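So this first bit is one chain, no partners, the form predicted on its own, shown in structure tokens.
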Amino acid sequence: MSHHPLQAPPPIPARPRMTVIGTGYLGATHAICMATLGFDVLGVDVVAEKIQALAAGRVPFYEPGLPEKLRQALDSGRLRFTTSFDEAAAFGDVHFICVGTPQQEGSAAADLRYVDAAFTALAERIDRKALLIGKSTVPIGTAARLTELVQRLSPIGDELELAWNPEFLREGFAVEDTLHPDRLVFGVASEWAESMLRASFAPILEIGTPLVVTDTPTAELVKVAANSFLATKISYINAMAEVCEATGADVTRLAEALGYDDRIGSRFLKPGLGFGGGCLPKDIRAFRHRAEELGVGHAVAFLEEVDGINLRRRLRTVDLVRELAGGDLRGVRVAALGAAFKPDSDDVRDAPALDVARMLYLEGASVVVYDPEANANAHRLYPDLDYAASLAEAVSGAGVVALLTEWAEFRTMDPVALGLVVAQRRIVDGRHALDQDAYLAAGWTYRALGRPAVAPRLAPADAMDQQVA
């Protein structure tokens, strides 16, 4: 049933009363995110023990500045946690879906079951005019399908609205990108949606953030196609450092060269081991597997080279240790200096970091891996790499040295003092973090995919042995 069409809707309240359903990654950083712009918001998950750790004021996965918010948002007495989705249906204005939509088990397509568990829930137990939003990354047309679910399943029709509001974050600045977006976008059905979105956001929108209102398939294509453009630059340089192997250019200059040109930009054109993490590569996937079902297969074809272009660099890596190590990896100590799929995170989906580790670890190399923050959940997917405490536990008589993820603390290691653990001064470094120079002066063999090999330089404390003997 639904109301009658000359009743006028609900006011708009000035701050909606929020729900975020899914306190993983994204949910938890927008729920405490909003409840420190001055919205009460109640975080919703169906796993106790993350609603637990959040109410006690602790944070279940690594992001920098995200417990202080939390604290913050705690204290404030704004925000709470519930397992109870009785307690959110009665609760909120706004309903945010922020689920998470892994890829299928053998199967491209993106898995929807808990996209579509969550907005069940909430439809059968709304019973005033409200709205859901969904932020979860999903297959265009999910939108439409859902509007006609919830509204058949709800007791109050088709008063229950649906919205896309995609999400734009970056894993190591979740809070930034949050409270700072460089864009908003509202996918809407009708004008009262359209408004109780901008009553959300009002306090992002009013320092200027840029905002684009369409039809929600436009909202749910907007999050794929930035991903898929984004992974298809990272793949291009990576594409130019096979070319670059291949006739002895340098990858590194070719980039610097390129990212002069405005159209072009550096950001992105970063060669090196390519791109990981829970969303990059099943996003891409998920698109192409959609765009087959859609009948438009052929306009995104290029997706499957972009996937797996990234997926070489994982291989050429392994190569890159392998000729280093003389040919054979059998009992060689690998120190592989990171796990997680970049810095500042401690997310291991997908990441290339870790592939290669349990690579080199297949070919018989006694890998010891080090991460500042994932060891914990690299070790829970691959428990049979070793892992060490801290950096120099790590390297301490390595044959082999392979810099993977580009934390700060790889990043400024010192060459001469690293020479001095190691078994051998043997070093790939995978993401291009280093300077190539310090460590040829420092007598390291030094290569990184696209660059030319080039032969280590006396370091002053083995020249002065020479002449010695």
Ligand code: UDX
The other form holds:
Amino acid sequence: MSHHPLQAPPPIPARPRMTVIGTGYLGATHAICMATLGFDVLGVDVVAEKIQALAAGRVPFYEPGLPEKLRQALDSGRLRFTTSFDEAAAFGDVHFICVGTPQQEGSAAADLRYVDAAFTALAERIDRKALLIGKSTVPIGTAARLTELVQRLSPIGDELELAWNPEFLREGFAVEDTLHPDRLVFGVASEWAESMLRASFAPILEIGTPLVVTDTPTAELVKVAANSFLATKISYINAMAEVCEATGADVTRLAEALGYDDRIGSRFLKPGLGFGGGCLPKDIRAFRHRAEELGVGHAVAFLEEVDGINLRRRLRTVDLVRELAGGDLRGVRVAALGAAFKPDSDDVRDAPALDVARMLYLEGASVVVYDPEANANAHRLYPDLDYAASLAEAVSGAGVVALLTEWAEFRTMDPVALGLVVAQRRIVDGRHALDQDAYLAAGWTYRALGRPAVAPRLAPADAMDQQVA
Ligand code: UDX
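Any chance you could show the form predicted together with uridine-5'-diphosphate-xylopyranose after that form predicted on its own?
Below is the whole assembly, all chains and molecules, this chain first.
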């Protein structure tokens, strides 16, 4: 039943019933965490296998701490899963839309088909006042377009309201970022929508989390502006690495010295192979594309350079491996350590590590990839590469070792023990994750982006060989 405009809107429930549409990294984490905070939550996805796994207590991706939270949420009886939009429409006071917005094939723009499908499916079914809350990262103006769409489709017309609530969670820290975010952003068009959001996030607001209430275009922009800033910061230090490579300067000391300036800060100033993943690369491209459409392409033209610097780091890493291999990669066995786009994740979307492994393979190297969690996802994407089941298997007989994702298992390798199983002690540290001195002392040739090449020292065993000779 629709409410007459002169009637007061229905009261705000103390604990709104929630649906979460899309149970990927973002949606599954959001649904699970909200249930542990005491809300009744219904998780919805069109992929039945994901729903079955979650309902059975299995998180279908690697995220530290999340399986325990899922167990807790299921045990509380507050979390259920379904593939039915009818059930979702009937259940929710608020509906969080968390579906993916990947890059379109053959274009820099975001692919909004999943977002449009989710909002449409809900709008056609919801028959009492409710709030649709977008969490997906979208081009500026999407909320305004969707508001018009859902109110046209909905049996209750403009009683169906829409808000945007961008999400800033990092993979690997998803639970912490959801329960203790740096800030909340509510992009709203009415006081009722703001009140519903405040009720939905009450436990998180009560712990003193800063809140910014704004309109929907600003809320959409906050997300892409934040990710663009982070990408720019990483590419800035990687651009300095390029300058270091031309001058013999050392980018790790440079980053350390810059980071002590509070105005600059050391976070996201870590040089290396650069950024990847399901967010930063596609978000800066979609932002640039949208800015062009809006006639302000010049304002963010620098993001093309940010992207370019980032992609060049991958090529330069391949150069270093080739140099260590003596100029030709054909037939050289390379141990590629890491496939995920960053440690503590099994996500290989736009992963710099896997991209480097692929390029080495195309130059004729015999590449053996090992990642503690991402082997299966990497294999699905690049079945032609060889995958090792352990670190020991990957490095055994290697002509060059390339560290591409800084998992703890790699950071803590013992250079002496490692030196005994490889064919050649030659290592490229793509993430500045290793102790250069320790590797040099153990007789390794060590190379890293943006750092001068240092001649290897002779390991004790070699020194002895030479004396004997
Ligand atoms: C990012 C944002 O941090 C998060 O706020 C947003 O909501 C989603 O996108 P995420 O993709 O999980 O999160 O990864 P993040 O930790 O930001 O790392 C992104 C990439 O940058 C990784 O490939 C990482 O290796 C790289 N990186 C990060 C660097 O190369 N140097 C750094 O100093 C920091």
